[in-house]
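Only one chain is included here, represented as structure tokens and corresponding to the form predicted on its own.
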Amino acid sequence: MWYFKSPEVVFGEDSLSHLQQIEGSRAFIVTDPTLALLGVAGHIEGLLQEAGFATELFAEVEPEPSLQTVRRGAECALAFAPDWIIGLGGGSPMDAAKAIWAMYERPELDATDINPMTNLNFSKARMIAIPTTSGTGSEATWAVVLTDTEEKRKFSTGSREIVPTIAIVDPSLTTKLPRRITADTGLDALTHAVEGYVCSWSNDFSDGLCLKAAQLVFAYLERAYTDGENDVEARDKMGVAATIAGLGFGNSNLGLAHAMGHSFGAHFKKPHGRCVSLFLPYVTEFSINGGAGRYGDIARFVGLTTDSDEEAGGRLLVQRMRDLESAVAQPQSIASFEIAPADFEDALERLCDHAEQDTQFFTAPRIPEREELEKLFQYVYEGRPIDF
């Protein structure tokens, strides 16, 4: 038995006007300080207020949102009593909004209690996700990634019940993104697409979404990075890629690049998309070396080859990943993050522990033994191709 979950997706120019068509009276907006300062959150509030809504803004979400932040947000939501919760921003505000929504509906729960078996029985509110980046796909998934700042680790959780009710995807919100954020989030979408296709939970419903998302990222990310303020087509296509990659992996799962990236990013406090995409070519090589994965399918679909040789196609795909990462100035080794060898070695045992505890670890096409995992981290530190 399989479940496919999706929000209602409102996409394209003027899609924000849909906010004035929803029924309700109180909207709790979860966002970050930057979007509040830039007036984006105020614009959303204005649209809702014109439609007769009372609004409250919770603009405290930090990059890689913490347990502490979502607990504060849930307390604010309980006091305000909304009938809509709106996640506005990149993956951090949207993930925070999902956790806040769950704790608003079930005040006795903590964010750490949310899991696929949790019966949330939502009755008080619905959720709208409005992405302002093109990459995380959080607007389309039931996944939540939060950081425990005390333990310096991320944990991934979720429930099908916290798939947003509506996703409003207006790529015009991304036109002024800095190049670095465009690259980080776009490569995140690519990682979602590739891992969603090759993971052990892949299925016929998600496969096509993942393949198309990968094709779009390879075709349009460099353009969005180079001239995203003026290249409307590239921004539109990256918006599509991010959302359908989210639908794809949200209905399959992810793999080792996310498990390792979550562990590394939480410990060294580096951005999510930059971290998971760092590991993507390396874990792809690791899987190919073990005869695992369906990377040749992706290579053929994105036009790298017409040959049916899976290994050869997979290696062409790895090279294309690295070429794209170079084009958008993505770091391609842990050392390039200016992490000292001693600091890396001191962290290695914890990095491996937390990667092995990540929910994505167990759906990778090739699951490493502990020695192999340590070796993978060490090779990525040095930027060495995987030869085992």
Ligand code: NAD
Contents of the next structure:
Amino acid sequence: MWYFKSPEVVFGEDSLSHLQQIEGSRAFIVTDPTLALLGVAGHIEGLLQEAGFATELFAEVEPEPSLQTVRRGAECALAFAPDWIIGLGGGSPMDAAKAIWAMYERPELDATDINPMTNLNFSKARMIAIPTTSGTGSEATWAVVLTDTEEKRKFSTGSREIVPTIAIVDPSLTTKLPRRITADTGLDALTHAVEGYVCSWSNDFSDGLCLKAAQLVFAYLERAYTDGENDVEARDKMGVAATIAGLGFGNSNLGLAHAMGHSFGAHFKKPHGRCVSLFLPYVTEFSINGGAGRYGDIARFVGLTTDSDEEAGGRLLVQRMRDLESAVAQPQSIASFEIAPADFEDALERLCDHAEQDTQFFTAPRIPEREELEKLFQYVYEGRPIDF
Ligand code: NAD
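The form predicted on its own done, now the form predicted in complex with the named molecule:
Below is the entire complex, every chain and molecule, led by the chain shown above.
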């Protein structure tokens, strides 16, 4: 038995106006300090107030949000008693909002208690997710990724009940997204699309979504990166790509690029999308070397080949990933993150432990043995193509 979950998705230009059709009286907005400073949070608050809502802003979410932050946010939500929780921002505020929503509904639970088996029984509030980056797809997924800052590790969990009620994907929110964040988050969406398609939990419902999302990222990311302030079509398509990829992998799962990227990013404190996409071409090569299929489907769907040779298609796909990463000036080795060899060697054992414990490790199309995992990290450090 399997489930397909989706929020109601409102997308395209002017979709923020949907906020004025929402029924309710108290909205608790979870966001980050930058979006408060840029006036984005104030704009959303204004739209809700015009629609008759009392609002409260919790603008304390840091990138890769911590368990401590969501615990604080849940206390504020309990004091305010909203009937809508609004997650406004990139994946960090949206994930924090999901955890806060759960802890508001069930105050006896900690964020670490949320899991697919927990019966959350939401009754007090519904949730709207409004992405301001085009990458994580958190607006459409059941997943929550938090960081345990003491253990320096990411903690991924989720529940089908935590999928937002509504996702509003409006390109006006990403036109001014800085280039670096555009690249990091757009490549995150590509990593979701590819891993969601090739992982062992892929299924008939998620396949088409993942293929379409990959096609959109290859077609529009470079444009959004180069001229995102004026190219509304590229911003719109990247927003749609991220949400579609979220629906795809959210109803399937992910693989090694995420397991290794989570472990690496939490240890060295690097942004999520930059880390998972760093590993994507390498783990794709590793999987193809082991005979894993399905990459050829992606290569054909995005127009790289018409040939049915799976392996050749997969290798063209790896090259296309690397070309796109070069076009958006993405680091393509661990060394290019300016991590000294000694610091990397010191961390290697822990990087492997945390990657192996990641919830996405076991759905990879080729699961590495411990020595292979170490070797993978070492090759990515040096930027060497995978030959094993
Ligand atoms: P983010 O939310 O951490 O934001 C990164 C930076 O971009 C922040 O400084 C933020 O203020 C800034 N920013 C956001 N929107 C902006 C805008 N419109 N203009 C200017 N600056 C803006 O980044 P992210 O990559 O979107 O999210 C990463 C988090 O999402 C990680 O914690 C990751 O683990 C999680 N994640 C969750 C899922 C899921 O399904 N729940 C999937 C993938 C990743």
